[in-house]
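Next up: a single chain in structure tokens, the form predicted alone.
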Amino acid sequence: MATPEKRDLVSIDDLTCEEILELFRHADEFREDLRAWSNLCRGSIMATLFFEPSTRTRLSFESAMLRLGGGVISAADSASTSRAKGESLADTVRVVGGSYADLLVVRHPEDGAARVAARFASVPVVNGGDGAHEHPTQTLCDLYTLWKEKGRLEGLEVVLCGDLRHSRTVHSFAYALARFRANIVTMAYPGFEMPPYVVERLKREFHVQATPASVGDLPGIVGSGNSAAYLTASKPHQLALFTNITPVHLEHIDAIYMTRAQRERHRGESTEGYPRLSGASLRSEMLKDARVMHPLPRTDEISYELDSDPRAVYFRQAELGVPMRMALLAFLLGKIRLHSPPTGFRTVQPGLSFARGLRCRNDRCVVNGEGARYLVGDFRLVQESPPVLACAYCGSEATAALIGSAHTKVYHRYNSAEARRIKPENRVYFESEEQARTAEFRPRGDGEPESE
């Protein structure tokens, strides 16, 4: 009997929309009586490897596993692990994912670290948050909360507010909302806008279009220098919006997703005037049925007076994290089955790997951090002409101006006939001639043989 393929949850893309909705229904079953499932995962062990602080994510995972009847081993302080001695993440997960545990939950400060863990571990890996990259299980909890509150996801108007550049929860949530054809309003604190690679991917893969937005009077958010943008899945009757300079005017909002300033990933930027939701913010008619969401922890961006407002659901988000994670763990451990076919789930496999050539420009990426010792550049070609490549670890994108041949060490303009003749397996991509020459490639001279 063939061994089932290992499934990881590194990105929210690793689950199809149909699988996500099935997991919601399983979470509903678990939530009916959290104590009724203590035999489902008996004998299984989960390891939580947290190299960055956490309260809710780690404890909700551990609670979920214990309620399923499994065991938990934990490394909750990186200072007390062998990382303090210089051990690589790859070696750690190979050891812990051997006879120690049947599933790993990993949190790490570097973007793309969860992808490294998934590649080197022999057991399923769940991303508990990797740098400013993604936090897919938080997204499952967020989607589950929104689904239960509103009864649907498609067509909802959701505001993402605050630090959209560094918040990994926002990035995963935006991808998922786009897949479910919800509409997104971004209201970033100035300078903390959504990363360009996130916006480009939303446009390229999910056909999301962007246009200015007008959201009326929202005290504490609008009027503090925060500009709004409307991101929506393009439909024929909407296309006229994108050629009109007039901003899209929203008359209602279904949810506001607030985020704190991610100070642990800032570089000394001021956050004076950071948006803050208060009772006055919610008096707007467009927010009468909105839900206020937050991945927690909060600092000053949501007033405590809102805690008693029935529209505030951030503590319910945290509560729903346990049954949601119970469903996920039971699925990844093979204890429950999903009937939706996994066809098309987008787990990133090794793509274009080369020790020389294009480099990930994200200095927070694991390949430029602890992985510099043992990882080489690994990219996915996401656009042919001009060549756009995405780092297989953190997703950051770069455009290549030149293509070289690993066989001849000669480079050409990406759109030249010579470049097109280079076999895909021999191609090495460069952003500039300087980068190519540093890698000891040279331009084609007269009389040289054509590249292969």
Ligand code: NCD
Contents of the next structure:
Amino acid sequence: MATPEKRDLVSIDDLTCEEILELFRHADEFREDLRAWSNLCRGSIMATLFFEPSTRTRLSFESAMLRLGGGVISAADSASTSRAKGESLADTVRVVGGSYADLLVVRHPEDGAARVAARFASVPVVNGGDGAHEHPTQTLCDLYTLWKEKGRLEGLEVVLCGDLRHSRTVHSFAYALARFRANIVTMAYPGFEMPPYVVERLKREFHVQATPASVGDLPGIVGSGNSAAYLTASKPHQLALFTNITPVHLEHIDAIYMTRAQRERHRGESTEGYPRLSGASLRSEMLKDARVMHPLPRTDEISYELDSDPRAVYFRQAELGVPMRMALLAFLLGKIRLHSPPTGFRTVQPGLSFARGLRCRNDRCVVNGEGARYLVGDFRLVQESPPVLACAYCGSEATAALIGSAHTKVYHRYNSAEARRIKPENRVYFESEEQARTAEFRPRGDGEPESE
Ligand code: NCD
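Next up, can you give the form predicted together with the named molecule of this protein, since the form predicted alone came first?
Now the full complex is given, and it begins with the chain already shown.
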């Protein structure tokens, strides 16, 4: 079983802002001479378990560990592991994390799989990308690049462009940008907007307000049916001046983060007219000092002519991945200490497995996929009234209309006096009466649900 002190990096929220900034400083130190640290992690072994294709993430992790003097074992082709024989992720990480390896880096096609790995492994687990959910170490590289280029993060205007729905890098990046008080402009390809649970979380946890935005002339990006939204926590007093019909007008952009259409996660959607950055896009006055970012690999969304433009930093993001990951590995393996005091961020957030009436509605979530045979639904209560519960694995949200008592097996409307009297630890949440009845709960009294 997991030791209480181990730290995982499943979501970017598993690190505080102070810790992230300290890791940047260590990365700077490692970067001064990448070859000078070959004793730091001597004797430690990292396992990379990649059940989805990868070039940069896996190789930069392996390079980082080798530069720190550690060893690497790798299962990079799921067809060659016992997964092909039907072994669960939980069993795999239980075995590999321990006598085989001191730290695991896991990439998996299902949303929330990294949380499963973190719960079942006894050693630190790093999420190398789980489905469309999160990719926190790419975010560390993205933030580190932006911080070095601009000297700060607070108050930057960052455009997120393309397939915001399926790009896990964008989800982790958006949480981090909001936490560092940068402003976000979303310019999604139509139909590929940021998932509602991400936007809701930005609003609830980081006090972000969303309002329409107009971004002037960006050839290749606007004009293809994109509508922009401005997400900011920084200027509530100014935003109060705007209404839904008066968009925030942006005159200056600090970074434009382009993403690839994540075709491996599409279900037949067209990508005709997908945005494309070219030389003409960068002639816009608004992008004079902007940095062009991309997690890579690119397909067609950034033209090759941009590579020689000093504003293009996507290869820099990839290069900085090695010192950044060296800092992360050294930290998680206990070889460097960070001084910032621990705050409210906890690596494994306790869930509400007793909220058993609910089912995660995300059909790409690991609870509905490979975990269906061994995981129980697990939710976190993220809002009291009406009760909103987030899947502890993939973050998708459900709103409960009814609350039952695990004790009496009777359910009530969430806002009734009876529901309020149920002790929190006995509460069972349901979206509908049908769900409650299926779980063998009954309405109060004569069989009719109360009217309150
Ligand atoms: C990203 C990923 O895998 O999510 N790649 C990466 O790790 N640098 C982005 C992508 O594949 O589009």
